[in-house]
Structures are given as C-alpha cells and as structure tokens.
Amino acid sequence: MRHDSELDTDALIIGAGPTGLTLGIALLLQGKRVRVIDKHLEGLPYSRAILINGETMRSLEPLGVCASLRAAGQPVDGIELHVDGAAPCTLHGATGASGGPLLLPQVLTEQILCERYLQLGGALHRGYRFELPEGSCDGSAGAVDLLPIDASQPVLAVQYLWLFGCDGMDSAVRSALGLTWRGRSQREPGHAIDARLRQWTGRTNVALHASAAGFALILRIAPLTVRIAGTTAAQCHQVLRQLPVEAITWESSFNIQFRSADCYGKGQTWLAGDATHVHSPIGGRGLNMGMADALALAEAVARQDIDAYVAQRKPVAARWVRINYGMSRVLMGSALWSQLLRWALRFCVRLLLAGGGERLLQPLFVRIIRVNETQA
C-alpha cells in the first residue's frame, strides 16, 4: 500500500457519529484544525437512536444546528397509554418548539451534523480505520497510519496534537490505550421495527403499550414512519398489527449491554459517548449522553483542563448505568420477580385509569419528561 504526504492537524476524532461530529464542531468553532475519520464509506443505513431531549438541544445552539434540526423532527408532544386492552388514556407534554424532546432518526441527525462540520472547513475522511495493536498507545501527541478498507487507497499519515476516540462499543482507542472495560451483558434482546404507514392516526407523536407479552414505544419519527421500540418481539408484533402499514422498512433484534471505562484516556488522547459508557435504550440517553460528552470535551480541551471532563462526565454516565440496568431488568428481565412486578405495575395503571387517574398521571409524565431532560 501506498502512503499518502503526511497531514497535520490539531484533532484528529475516530468516529463520524453523532458524538463525533458534535466534537469536531465544536472544536472547528474554537479555530482548531480538525479531521473526523470513520471506517464506513457512507453513514449507517439505520438508526440506532431516535430522541434528542430538550437539554441537548439547549446545549446545542451554540453550533448552529438546532434550527435544522427541529425543522427535520417531530416533537414529543404527548404519550397515549394502552394497557391490556383497555381504553386508551392521553397525557400531554412539553413540545419540540418550546424545548422539549424531539424525535429525529439517528440518520438525519448525522446528515445534519456532518452538513455543519464541513461548512466549518472540518476535514472528514470515510473508509479508513483506526488500528493500533492493544495497550500500545501511551496517550501522548504523534503521528499514526490509518489504514483504508479499499486496499487500492493510500494509506493516511497523520500527525496530531489530540486523538479522540468517539468509535463506540467496541473503541480501537480505548483498546490502543489499553483501558479495562467493565459490566455485562443482558440475557434477553431487545427489538426494534422501523415501518412506514398510509395514514397517522395516533393522537400523540408517542404511545405506550403494555401487555403480558411485553412493553412497546411507538415513536413518530417522520411523518408517515414510526419506530416501535419493544421488550419482546412479541410485543412489537402485536402491535404493529394495530397499525396502517404500507411498508417494514428495517427490523432488528440487538443484544444489551451495560459497561462502563475504567478511565477516559490519558495525555492528550481520550473517549467520549459509547466508547466510554453503554446500555440499554430504555430512557433514551445514548445519544444524548454522548453529545453531552462531546461539548464537555470540547469546553475542557478550551480551557486545558481535561480534568474537569473527567469528573463532569464520568459520574453521571456511571450513575445513568446503574440505574439503567435496575430498570432494564424491571422491564425486560425473564426472572419470575421481573415478570411479577410488570404485572403489578400494569395492574396499577388499570386501576389508576379505571378510577380517572389521568389527573395523577399527567403531572407524573411532566415530571418523569423534566428529569429526564436534566440528566443527559
């Protein structure tokens, strides 16, 4: 293989996902030079995540993306309840415009990122990897090749003053670095169907159904399509039996995970988003937690205190997965205790719902909407 002439830059970030770009904007704003390296040759043909929450947002003006961004979502302007059959209920919440979640497939919000990151002068470089063998990287500033998928393609010499690793679950940086990963895996797989519908009848962008078979998110993520985010396949199923379907357009069955880094990096190499911390889907934080990361990072490299990152970011992705797990073993977990407390809690909610609990549960939802808002 051939070699490229050797690039210089101030950041090089591994990952052109959404944790990624946010970085490199963030860091081409601060007049750095940056350059984003991913190993697909185009983004992913999915998406894993579908929720931007109104913190993230909020925290995401500076950039210059969240007009486009909310022109592109749906807001998150209520749920609708079906338990067990029985009549639904409508809980209202705070809107997309006014600040509140929005829901935006992982795609477009890439597309939309990765639009801002080259209007900056960003350097993006699709179909290379990232490959140093394991605990060889010592953190400090140099040069590294990357190497091309296509073997007819140069090889890419850069020299840098940071590395970012930004490339998820299975991180080559954190690997480089030789850094422990800890947690576990859950033994029951989630599942997902993204379908595109004739007409949209819900009367929220959001509903909840609940059955013995499992629990299932329909989620309007444009405006004839909808994510249906279950617990059980089962549950997925049954519900998108309910709906108008024209077409399913993606369908995935995925393993759990819940780890977490032992430490973040060294020198002046280091991690964000899921290569730093992972977990289920329930709560919707994956990629709003890695955005967070991105922006602390930035600041920290700003202000040359990566410290502060550290002991920003690292409690809060610890504690999410935590708490996390306890509630994915609670919604997903095959034990009879999981399975007893599930049919508890849709008992309740028939009970709240049969005696017009909609009163009780409508300032719990805003509740539940506003903390989840604070914790990215």
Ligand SMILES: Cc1cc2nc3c(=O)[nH]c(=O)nc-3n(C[C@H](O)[C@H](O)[C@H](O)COP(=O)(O)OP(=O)(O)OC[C@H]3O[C@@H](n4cnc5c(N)ncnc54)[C@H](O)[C@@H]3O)c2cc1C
The other form holds:
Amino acid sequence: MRHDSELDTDALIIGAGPTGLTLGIALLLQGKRVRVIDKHLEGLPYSRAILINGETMRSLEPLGVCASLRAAGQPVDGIELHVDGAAPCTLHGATGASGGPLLLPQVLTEQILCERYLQLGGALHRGYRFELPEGSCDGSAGAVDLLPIDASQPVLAVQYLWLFGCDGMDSAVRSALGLTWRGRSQREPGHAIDARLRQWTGRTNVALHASAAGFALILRIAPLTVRIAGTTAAQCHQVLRQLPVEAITWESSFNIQFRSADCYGKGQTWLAGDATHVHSPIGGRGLNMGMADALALAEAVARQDIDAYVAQRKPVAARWVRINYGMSRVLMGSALWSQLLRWALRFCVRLLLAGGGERLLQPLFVRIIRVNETQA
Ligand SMILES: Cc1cc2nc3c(=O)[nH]c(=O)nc-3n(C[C@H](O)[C@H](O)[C@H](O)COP(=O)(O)OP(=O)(O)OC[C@H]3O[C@@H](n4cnc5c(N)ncnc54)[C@H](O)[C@@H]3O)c2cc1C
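If the one shown is the form predicted alone, what is the structure of the form predicted in complex with this ligand?
Next comes the full complex, and the chain you just saw is listed first.
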C-alpha cells in the first residue's frame, strides 16, 4: 500500500460526529494541533438527534457556535397534549434560564460544528477509517495507519500524542483497546419519520399524541419540517395523516440498545460519546451527553487530569442509561405491566384535563424540561 508522508498531531480524533467535532473545537481553542478522521466522505444525509438542551447550549458558549445553532433551530416553546382523543391542551413556557431546549436536526448541528472546526484551522480527513485488531492497542502515544475507503488513495500515517475514539456505538477504538461493552437490547423498535409540510398549523413546536395504540411526538425541526417519533410505524402514520404533508423525506425503524463501556480508555487513548454509552432517544440526551463528554475530556486534557474526566462523566452515563431503560420500558414496553402503567398515566392526565388541570400540568412540564436540562 502507498503511504503519504507521516503526519504529526497532538490529538487524533476518530469520528466527525457531534462528539468528535466538539472535542476538536475545544482542543483547537487550547492551541493544540488536531486531526479528525471519518470513514464517511460526507456527513450522514439524515438526522438522528433533533434536540439540543439549554444546558448544552450554555456549555457550548465558549466554542463560538451558539449564535449559529440558535439561528438554525426552533425553540421548544411548549407542548400540545392529545390524550385518548380528548380536547387538546397546550402547555407553554419551557424556556429556562439557559434559553431552553432547541429543536435542530443533527445534520445541521454537525455542519455548524464542522464549519467552526475548519475555521479554527482543524484538519479533517474524510474517507479514512481507523481499524486495528481487537485488543491490539495498549493506549500509549504512537503512530497509526488510517485506511482509505477508496483503495486508489494513499494510506494516511499519523503520529499522535493523544488518540480519541468518538466513533459511535460500534467504536473501533474501543474494540482496539479490548474494552468490554455491556448492556442489553430492547425488543420493541422505535419508529421515526421526517416530513416536509405545505404550511405550519401547530400551536407549539412540540405535540404529543397518546392513546392505547402507543404514542407519537411531533417535533418541528425546521419552519416547514417535522420529525414524528413514536412507538410504531402505524402510530406515526396516523399522526402524519392529520398534517398538511408535502413529502416524506426520511423514514426509519430503529433498534434500541442500552449499553455502556466498563472503562473509558487508558494511557493516551480515550473514548467519548456513543462510543461509551448508548440508550433510547427518549429524553433526547445522546448527542447532549456526547458533547458534554467532549467538553469534559478537553478540560481534563488541559489540566492533565484524565481521571477527572472519567470520575465526572462515567457516573452520569451509568445513571442515565439506567433511568432511560426504565423510561423506555414504561413508555414503549409490550409487557402487561407497561401497558397498565401507560393506561394509568393517560387516565390521570385525562382526569386532570377534565378538571381544568392545565394549571397543574403547566409547572410540571416546565419542571420536567428543567430537570432534563441539568442532567446532560
Ligand atoms: C432515531 C434517533 C434519534 C435520536 N434523537 C436524539 C435527540 O433528540 N437528542 C440527542 O441528544 N440524541 C439523540 N440521538 C442520539 C444521537 O444521535 C447520538 O447520541 C449521537 O449521534 C452520538 O454522537 P457521536 O459523535 O458520539 O457518534 P456518531 O454520531 O455515531 O458519530 C460517530 C462518527 O464516527 C465515524 N466512524 C465510526 N467508526 C469509524 C472508524 N472506524 N473510522 C473512522 N470513522 C468512524 C462515523 O462515520 C460517524 O461520523 C438519537 C439517536 C437515534 C438513533
């Protein structure tokens, strides 16, 4: 294989997803030389995450990306509840001290991060993959050959002081380090649809439809684009039929896993983001936790105290994977107890609404948003 002359860097980041790009920007701002590589020639054309919470926005402020993110996103200005066909109820006022959560397709988040990363002088090599045999990496600083996706291109040989695996749930860096990836899968898949509308008719940027058949959320991710996310394809399509749809732009069922890495790395090689934890999209935390990992990791590198990174982030991830598993069983599980609990929840909401309980639900909604914001 043909080799390019060896490239030198302080930090080699595998993965140009939200975690890798956030880490790249934070390290560049410390004056480090950074190279990010990604096996895809372009960012993925579809969006997985669509929510950035207020706490994440606050912590991204020093990176110089927040104005662009806010300009591109839609605020979570409230939620419209449709429960068992009862008259809908609108709850407002989700914006907390941090400016509140923002609905923004991951494609755009990555684009904005990438522009900032390149503007700061970061090197980006697309179309190269990191691949080493399982357990063959001892974590020390060194050199690695990155393989081109297009065989006519030269191998990229990179010498690094730090290697960071931000390469998602099937992390090749985690595998090269030989780390254990523990957890379980959910039997019930989730379903999501993105659709372009002819016009916007909603009262708030989020709506929840819940019935005995399951639930579906409508999330306005651009002025005339919605994401419908729900328990089944049928449930999502039923909600979609009530909207002035121009075209479905993306649709997918996805399997849900709850996993975390036992160890976050060793020596000069560390993992962050989905490479260390995955869970269901309920709560919209995956991307937020990846960005928080990246910022904590960059700070730990600056302070030369990597133990602080693990001590800070690992318990947060373990706790959220546990809570998220419970939430997913309740909201999506097919077991009888899950169905009964969902029925009881809907019954309580209906009772509250019948008794003019919007006044009670309103502060509860604001509180849920605030608690979610402080946990990333
Ligand atoms: C349907 C769905 C909805 C979601 N909704 C939300 C939400 O609303 N809010 C939220 O916070 N999170 C959400 N998530 C989770 C979120 O998408 C992920 O947590 C997030 O993408 C993780 O970012 P990451 O950078 O760690 O990994 P990824 O986004 O997976 O990026 C990893 C990158 O590494 C590259 N890569 C992988 N292996 C290699 C290799 N060997 N060599 C080179 N490059 C490699 C990949 O090409 C990719 O670009 C959702 C997920 C799904 C599936």
